[in-house]
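Just one chain follows, in the form predicted on its own, and it is written as structure tokens.
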Amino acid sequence: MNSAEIIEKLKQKGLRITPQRVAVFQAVYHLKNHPTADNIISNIKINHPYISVGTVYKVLDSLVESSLLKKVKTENGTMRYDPVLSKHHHLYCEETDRIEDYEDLELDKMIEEYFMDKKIENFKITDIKLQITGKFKTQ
């Protein structure tokens, strides 16, 4: 995702156009691997030495507020970082602690109809995402 595109997500949730902004949104674009915190800031630092780490955290934070990102927390506890906004799943290598997204319509739908039957008392369901843990395959 370009400048422009990031400019144009914020403009459309109300979020002022900032460079620090822009460049946290745009490095967890192009980690490509639900990034940590950490990780956005060591990609950021390298072309901003100048946005502090409190800065990073906070925008991170209004991105997730803002619905352009999403959290993700591994079995071991690390927050990671989602920009993939369409349903999916993830596949967690509890290894490695690599994460990949796994998109299955079969398996969404058979969960909807068994929730949908199912009808938990007090308990309304608004989403629902699989972690499957496991490890890849080495080649």
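Now that you have shown the form predicted on its own, what about the form predicted together with a further copy of the same chain?
Here we give the lone chain, stripped of any partners or molecules.
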């Protein structure tokens, strides 16, 4: 994901193009495994030493607001950020703090069909996400 592509995405969402927004968005793409705000700040500071913490949080919020990123909450309560690619669930490792995306269209379809039949009383579903906990096998 190069700067031109990022700028294009920001424009599509009607966001003003600022070096900080480009840098934050690029950092989230560059850092794999759902970086925390802190990861992102450290990464950006390498090339952009004077960016301020508040700005990074505000940029992240605006990117989430524009559906360019998703905010993922972790077990210990800190937020992580995730580029929006497609619907996916998360695999949480019990031993490390690794989180992996898990896409499974067949599963999504099965669950969707299940809830077409079986309604939850007084509740209108907009989204279902699975938190799959377990352990990554050492390979």
